[in-house]
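Single chain ahead, written as structure tokens, the form predicted on its own.
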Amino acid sequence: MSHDFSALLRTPLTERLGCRFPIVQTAMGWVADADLVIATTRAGGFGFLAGATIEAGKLEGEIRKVIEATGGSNFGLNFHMFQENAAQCVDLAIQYRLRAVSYGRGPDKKTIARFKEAGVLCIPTVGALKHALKAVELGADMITIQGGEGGGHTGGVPTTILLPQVLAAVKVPVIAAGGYSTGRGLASALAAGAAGIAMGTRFLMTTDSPTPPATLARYVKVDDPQKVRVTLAVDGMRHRMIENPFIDRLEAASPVGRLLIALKSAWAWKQQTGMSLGHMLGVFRQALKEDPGAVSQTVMSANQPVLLQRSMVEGFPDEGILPSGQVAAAIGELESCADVIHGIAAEAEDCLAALYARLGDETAAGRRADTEAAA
């Protein structure tokens, strides 16, 4: 019996995202801009723009850009309710029709029903199985769970121990995340019962995304999964990153030499942070009264946006921060969101296609041999 490979590759996810492939391109900051999200959405992905980092200013232009680009608001709006533009981006999402948002600490009921009403579907991402749960019973349309292989701000669970606890637990469709780069690593989820999966280090590490050469070069170069660590030093928060010696140093200093760079680092962009000589002053005395680690935390965090863009925006990789899956360590070259997707889903279908023959083969052999038993 032949099969339709397209077939084996439409699943809730394209169907109600409207896309080609159960492939997601997911929203990250700084990464995730207009132009990515088009170049994932001309391959038949489904990608989000990280409203999250895009300046309230340009955020829709961005949007704009993107529907003017590819024909429609078959796209999604990625946000935060804690940032300064949440209801801008609620409202924009909503103005413009796009498919779907997605969260991480989520909106609440009202603002989710708003979404419902627009026919805009709600796709938090979580980490842990409670977390899943709430999502659902606030009204999220499907849930993106990310393991702890995945890239920035990550949980401890892995990917293949959590898939299978939300499976179990809910029934609206589960997008996996975290560790995933190849089509058999699609085709694994869609077996376990997932509708797609969605990747953010391995777009990050195409042609088509707007990091500097400088700092996907970095990258590239990653061949040990064990450089793509999770540390708490910046602020105390499970974050995975590539090692580079800004952690490096981070981790290796005291708390009182942690303070110091903190506070250097806040000074150095001071600018951007609002850090004056007298503010730098009084948070030393309060440190040395104080916890000098929880504060050089406090500040660290504080200082997270600039040291993101030092790497992801300015190029000097070595600077700032490296948030990435582990992944990266198996991606040994730059290609296209086209390239990769299409790349991903020919592989996932002739993965899937050998099951259905296996399977198959076995159940005829399982007949001959009931009709012989028989005779």
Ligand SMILES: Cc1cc2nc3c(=O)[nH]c(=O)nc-3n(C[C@H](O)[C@H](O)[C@H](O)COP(=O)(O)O)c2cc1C
Second form
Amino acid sequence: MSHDFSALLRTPLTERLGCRFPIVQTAMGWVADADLVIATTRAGGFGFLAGATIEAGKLEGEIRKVIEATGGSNFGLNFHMFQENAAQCVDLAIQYRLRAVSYGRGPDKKTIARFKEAGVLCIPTVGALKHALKAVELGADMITIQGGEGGGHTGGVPTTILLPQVLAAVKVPVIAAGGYSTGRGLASALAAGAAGIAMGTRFLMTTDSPTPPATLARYVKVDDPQKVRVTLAVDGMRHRMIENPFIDRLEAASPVGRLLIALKSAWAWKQQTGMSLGHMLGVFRQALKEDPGAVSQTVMSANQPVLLQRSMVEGFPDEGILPSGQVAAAIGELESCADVIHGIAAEAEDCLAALYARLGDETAAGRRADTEAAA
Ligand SMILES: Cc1cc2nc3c(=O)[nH]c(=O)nc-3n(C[C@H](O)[C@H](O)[C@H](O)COP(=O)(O)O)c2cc1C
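Rather than the form predicted on its own that you just supplied, could I have the structure of the form predicted together with the ligand?
Let us now look at the entire complex, which starts with that chain.
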């Protein structure tokens, strides 16, 4: 008797997000633009626009672009409540009745109630069990857990520990993220009870990604997961990225040295940071009197968008930062979003079919043993 294993890929995620496969393309600053979301949606996945880094004046245009290209609002918007245009993100998600919003530091109960009233699903990303519980209490419709191996800002709990913990503790559907790039990974997440997987790095490393070729080449080249590591040197938070000369210099420097690097990069792109020479010298003098380590961190944090743009938009991978999950080391080539999504779905079905076939084998073996014992 043949079985339709694709039915196992229909989950609360595909039902509620209205997509064909239980595969989410997460938001990534300066990467998850309208084109990436369009490619994901057309291939049957669910994509999030990176609302935290799309300029306020362009955000509505990007939303409309996806709607026009895909014929609907079956995609999501990611934002953080601490960004300047957070209220605009909330209003636009509601106005265009987007299917979902995702966020780290999330909106309050009142804002979540507005989303619910408009039918916009709230899907926060969490890196620890206690954050998952809090998110559910605030009204999350689904939760994405991101294990520590995931890219960008990330927690310290691996996916293999965090996923079962959260699955056991909450009733809403859980999406697994952090380290996924294969159908085997999707099959394992579904078998554990997740509603699907979400991936950042794998979608960044596609031919549909807007990231410049020189920077993408760096992602493809990395083959040692230890070289995709967490640093606190950029903004004091756990930030996973590919090791590069900029990060090495930053980490090796003394507090005063770090301050100089921070100010130098701020100065190099002063048009963007708006830093004058006088201001720069003032910060330096003040820092020497106070705590150069703390001041360099503040300057570096403010610089972060500039450092990200240098590598992710302008294409200078050694001069900025390269946020990435460890899974980049397991990805050897760029593929289209469609190939990634369809390949993962097909491999997951094969895995689940193989698991089921084992049951058949064991049943047959059991029958043989019973027959032999009876004889
Ligand atoms: C280049 C890059 C940029 C990211 N930017 C954001 C962001 O702006 N907002 C956010 O919530 N998560 C961001 N993340 C985290 C991803 O959305 C996602 O949760 C993570 O990549 C999942 O782990 P994976 O990389 O192993 O797939 C970023 C990740 C990467 C790799």
